[in-house]
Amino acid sequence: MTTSDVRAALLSADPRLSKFSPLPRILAFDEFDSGTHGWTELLGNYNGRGDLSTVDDHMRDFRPPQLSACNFFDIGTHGALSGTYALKLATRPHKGHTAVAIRRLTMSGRGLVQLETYFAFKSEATLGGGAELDNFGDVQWDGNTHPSEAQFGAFTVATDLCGDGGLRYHTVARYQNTDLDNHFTRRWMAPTVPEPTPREHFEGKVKLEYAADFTAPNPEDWQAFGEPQELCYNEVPTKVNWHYLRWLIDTDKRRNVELQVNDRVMDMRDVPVPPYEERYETLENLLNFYFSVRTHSSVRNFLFLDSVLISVDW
C-alpha cells in the first residue's frame, strides 16, 4: 500500500473524519461536541488603557458563540450531527445585527487552504401573536413554506489574511437568503472592497453605526457569483438539516478557488479579492477564519456549526 492508500484507509475508518475531504495536512479539526476549540467572539480593537468604549460602534456587540444542544420549544433537544452539541452563533432581535465567531491561526507556508464544515441556519421560533404572523416577506403560511424562512438574512464564511510584508486581504463567501426588504434572493455573494478596519476608523476614513454590515457596509459593494441556490430550511424553524460546505482558497496566488455547498460546486477563481492599499504591521502570516450570521428582520437568526476541519497542502 502507498502512503496515500494508508491515509485514505485511516480517514475512511474514522467516522468523525470520513465525512470530510481534507487536503494532505490537517491543521485543525474542531468537533464542537467536545468544546469551542478556539472559536471566539470577534471584538474590535481598543486603546492601550483597556477602554472598551474606544471599540468601534459596529464591533462592540458581535456576541460570543456558545455550545448548543439545539433545543427548541416544541421538540426539546434536537442535538448536533456528530453528538449533542453544536457551535451556535445568535444575533440579537435587531435588524442588521451580526454575530461572529473567529478562529485565529498563522501560516507556516503558502498554497491551498481548505475549510470544511457542516452547518444549519434558522430563525428563532415565534410563539403566540395573531394571524398576521402567518405572513412575512414573500411567504404566506401554506402548510409547507413558513414565514420564519423569510426572517433569516444571511450567513458568511471568510478569512483575514496577511503576509509578504504586511499585505492584508480577505476572502469572503456570503449566502444571502433575503435582501434587506425580506425578499428571497438565495444567492452567493462576495464584496468588491476590503473590510473596514479599526485603523481606518481611527484615522477618520470610515465611521460605521451599530448594526452596520462590518464586512462591506454598502450593499452596492457586493456582487453575486454562481447561480441562486435554495438550501434546506425545511419548513419550520425547529427542524435542523445539516449542510456540507467546502471552501478552497490559495494563499500563494491570493485568490479564491472554489466553493462547494452540498452537491453544487462553484468556481470562485474570478471572484475579486481586493487587498488593502496600506501595509499592516504585527500581522505577518495571519491566518484567521470567521463565520457570521446577520438578521435582516427584528427576529434573532442562528447559525449552527456541527464541526469544522481546516486543511492545507503545505
Given for the second form:
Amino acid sequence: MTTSDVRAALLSADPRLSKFSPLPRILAFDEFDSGTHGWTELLGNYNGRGDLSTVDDHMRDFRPPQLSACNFFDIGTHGALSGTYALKLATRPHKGHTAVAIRRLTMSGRGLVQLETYFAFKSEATLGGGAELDNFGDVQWDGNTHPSEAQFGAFTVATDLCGDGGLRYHTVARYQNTDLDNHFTRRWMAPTVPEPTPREHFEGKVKLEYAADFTAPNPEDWQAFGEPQELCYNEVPTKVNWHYLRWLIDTDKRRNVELQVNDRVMDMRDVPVPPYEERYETLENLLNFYFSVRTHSSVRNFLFLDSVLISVDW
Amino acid sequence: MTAVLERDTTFDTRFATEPYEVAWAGEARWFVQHIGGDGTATYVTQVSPDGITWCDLDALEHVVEPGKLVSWPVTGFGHWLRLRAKVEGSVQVRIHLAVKA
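Please could you give me the other form, the form predicted together with its partner chain, since above is the form predicted alone?
Entire complex below, previous chain first.
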C-alpha cells in the first residue's frame, strides 16, 4: 500500500473530508458550523487617520458575513449541510449592491491551488403585496417556477494574488443567474480586465459610484466561458440545496485551470487572467480568496456557504 | 464576533439597520457612535422571527447626541437583531454589534 493509498483511505473514511477532493496539502478547512474561520468583510483602503470617508464609494459597504442557521419565515430553521450554521453573505435590497467575504493568506510556494465549497444561493422571500408580485423577470409563478429565482443576480468566487516583485492579478469565476434586466442568463463569466483598485482611485484614474460592480464595473468587460448551466434554486426562496464547487488555479503559470460545479467540469485554461500593468507593494505572496453576491433587483440576495476547503500541491 | 452594521453612514430621517442573524449567540451588545452631524437620534432594539417582520424588543429608547458613543446590552432576543432609529437633524453613524455564544 502506497502513501497515497493510505491518504485516500483516510480521506474517504472521514465524513467531514470525504465530500472534498483536496490536493496534497490542506491549507484551510472551514466548516462554518464552528465559526467564520477568517472569512471577513472586505473594505476599501483608508488614509492614515482612519478616515473612512476616504474609502472608495463602491468598496465601503460590502456587509459583514453572518453565521446563519438558514432561518426562514415559513419553515423556521433549515440548517446547513455539515451542521446548523452556514456562512451567509447578504446584500442590501438595492440594485447592484454587492456583499463580499474575503479570506487572507500568503503563499509559501507556487503551483496548483484549489478551492472547494458547498454553496447555495437564494433571494430573500417577499411577503405580502398584490398579484403582480407573482411575476418577475422571465418568471410567472406556476406552482413550480417562482419569481424569487429571477430576483437573484450573480455570485462570484475569486482570488487576489501578488508576488514575484509585486506582480498582481486576479482569477475570477462568476455565475450570472440573471442580467441587469433580470432575464435569465445562467452562465459562467470572467472579467477581461483587472479589478479597479483604491490606488487607481487615489491616482485619479478611476472613480466608481456606490453599488458599482467592483470586480469589473463595465458589463462589456466580462466574457462567458463554458456552456450555460442551470443550478438547483429549488422553486421557492426557502429551500436550500447545497451545490459542490471545485476551482483549480495555477499560481506558477498565473492561470486558471478548471472549474467544477456539480456534474459539470469547465476547462478554464484559456480564460484570461489580466495582470495589473503597474507593480504593487506590501502584497508579496498575497493569497486572498473572496466570495461575493450581487443583486440585480431591489431584493436582498444571499450566498450561503456550508464549508470551504483550500488545498495546494506545494 | 463584531459586526459593523453601519459604517459612517449619514441619515437625516428614520432608518433601520440591515437584518443580522444571531441564532448562535447568547449575549449581544450594541455600540452606537455619532461621529459626525449635529443631530440626535433615538434607537430601539428590534427582534424578528424571520428577518423580514420586526417588533420592538422592549420599551427602552437610547438617545445618542453628537460625538457620543452609547452602548447597551441585549438579552432575551431570538435569531435576528436590528436597530430602528428616529433622527432629528443629520447624524453620521457607526454601529457595532458585539455578539458572543
